[in-house]
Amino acid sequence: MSDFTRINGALACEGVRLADIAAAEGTPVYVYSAATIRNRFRAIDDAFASHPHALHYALKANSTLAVARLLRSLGAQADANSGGEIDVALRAGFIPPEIVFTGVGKTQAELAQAIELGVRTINAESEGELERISALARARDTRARVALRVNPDIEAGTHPHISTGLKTNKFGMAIGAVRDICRRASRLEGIEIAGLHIHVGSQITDLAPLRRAAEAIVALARELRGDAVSIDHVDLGGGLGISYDGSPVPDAADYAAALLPAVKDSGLTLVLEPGRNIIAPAGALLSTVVDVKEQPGITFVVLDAGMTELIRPMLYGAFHRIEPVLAATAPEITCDIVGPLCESSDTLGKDRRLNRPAPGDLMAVMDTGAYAAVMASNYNRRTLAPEVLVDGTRWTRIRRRQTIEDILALET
């Protein structure tokens, strides 16, 4: 489901030729598809519609002002993981009551400020935050509606870095613990316990870790209601993971067929959080060649792009297919493509099939829509790159480029 296709042996983004949009805005570009932004929203909402449900946008994919306004235009909420996530929300259209409030270390601060504008729920790690929680809303005479993050202690099977279901990630209370946190958070004057969440990884393309956790949560909000806690939704978190590298993977009719009869006839409603799996695809990053180097046994092709505006392939190992924007006839060669930074892991694909690249052609980084111009940084003093956002035949930058003032403006 991917609206980046090739005309005439162009590559383009629905209906604008990806080098058109290079020669305007210059490289790199980020570049998304509205079209696969939509396609892929609703085909999850689609294949949840027979259970009471509601998608909150994982704001931490990408967290750009106009694909969370497209997001919400098609009826998703937000799962922010900071003061700041809420804040984009709330500027993108969303109300209080459609954002949830994750995080692993929210400040005093941040959950003042989810508390006092009445967020559906803060997703509360450890029975320290919900201490914290029930005094914060004491004083200002509410009572805060929170969900217990669980964790399962499930192996996700995927990258021990964006791993979060294990007893060994820092995320969420132990399984065997929740009851007996709720029986002593039920003294808590300050709190609600509304519902119960769960998130075991990131890029999951196995479906089993995300069913077994289901099943785990359902069954602990049955044990909850059993003991007068009124549970009235399950968080499932999100996950689910995408195509890198044209290998099969699940899709939202798979994902739903093993979530759901784990809440089939609960009477839970269920929260899901999708991020990746809707905006990964949409996006491509466009950078330029800047050299070919010829060392000993090795060929270097030099991007102007790297880790600077993807940071995955150095954290993970993360593979992005990359190709060139316009069709090429030279012998193919085997290289490592790398970006312009002052750093060896500054690489973005190694041991690649290309035909021969120059200086000056253009490359296209695919499925870059999620942690890459979020995970953006300006290290060696870079300048944040613009995106665009395609739409049928016409295209819009939605963040200029960042210029060395904006960065300087900062500074005494």
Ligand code: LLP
Contents of the next structure:
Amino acid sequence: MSDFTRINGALACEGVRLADIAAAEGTPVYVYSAATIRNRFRAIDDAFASHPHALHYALKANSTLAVARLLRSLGAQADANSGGEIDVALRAGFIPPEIVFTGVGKTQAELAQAIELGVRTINAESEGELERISALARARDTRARVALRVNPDIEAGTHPHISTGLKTNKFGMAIGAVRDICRRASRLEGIEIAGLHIHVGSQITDLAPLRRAAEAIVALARELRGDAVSIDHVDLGGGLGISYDGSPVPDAADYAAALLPAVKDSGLTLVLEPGRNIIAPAGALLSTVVDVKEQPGITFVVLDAGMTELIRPMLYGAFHRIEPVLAATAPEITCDIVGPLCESSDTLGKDRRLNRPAPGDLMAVMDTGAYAAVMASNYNRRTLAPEVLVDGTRWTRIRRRQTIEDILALET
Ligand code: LLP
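The form predicted in complex with the named molecule is what I want next, because the block you gave corresponds to the form predicted on its own; please supply it.
All chains and molecules follow, beginning with the one already shown.
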């Protein structure tokens, strides 16, 4: 059940009317529900309760400090994809052994940071990276725990831009090469190969590829154990999708039922890196209609939010529901809902049916808790929108609106 519901026709997040938040903060503004975050984190945690597991929340989905702190308070650990995300994790209170560090292009500085901190695992992407980790760790007289990111050549059945498990994708080491790489890596000092890592894509709604990936990586872990490599965990990444359009999708219990059989009797701890599934449905982006304009054969509803606040529709052809915040009664029209940026691709929704809005009306773009604020930009010198966290009948601004002074402070 969603925590965004209508109270007397007006859209609310938990017990707070979205119109009240827009009146106080202005638009665009991102609003998140703490209840949704709690419920969705716990749903995954509970679904995997029968097996030793750790949920490393993928900070890339939404790493605002208050969101990260909330997840930590629920027992989440962290998956960081850059030095910046490691810094955010630490500021949010995660300790290094609670952080896994992933990423296809880790710099020497980032690797050194992770090694010095002693993160739980560095998910290594290539043999070259293993050698660099080894050299950096030896120079610091320490050992780094690494997991090998495996590319299983499995089609995840998602948008090609967010598919990561095919051999033509840049991620990981080809599954057929991992045994040999491991054999060579066992001679490297300064590293301990502790796990295998896999992440085949994001917004996955068919569980079969995830199940196949789990089976492949557990089989490989068994072989490596046979070679006396002390693998203690498999990290199956993230990827579980959500329903953006209301069609049925697998839930946390289905997800666990797909993955657990592969690891059940393996003696391996299961690490997961969920992002979107927890945080996407927890967010809405509020925006104001600035214009409604008729062109021959097409009506445009122009919002004060666009690709700078939510780039998913433009980048992946993603669908997000867009709803009026207050009850609307005007006759329905078919329209394109667009943003204010000077790009024709700046379209949030195409051919949408909507009660004809008027300038000044508030709209909510739904399921924007993940990969929205974190992918925002200053294009057209637009300032980053503020973020608000609702908890019951209270709400808190967790990030203020950026100002043009904030941006220009970096410039001469
Ligand atoms: N672990 C790794 C190694 C990843 O690359 C990702 C996402 C995750 C975990 C979290 O995946 P999730 O559970 O959120 O699916 N910007 C795109 C999504 C990019 C996902 C990148 N990697 C979008 O808006 O759809």
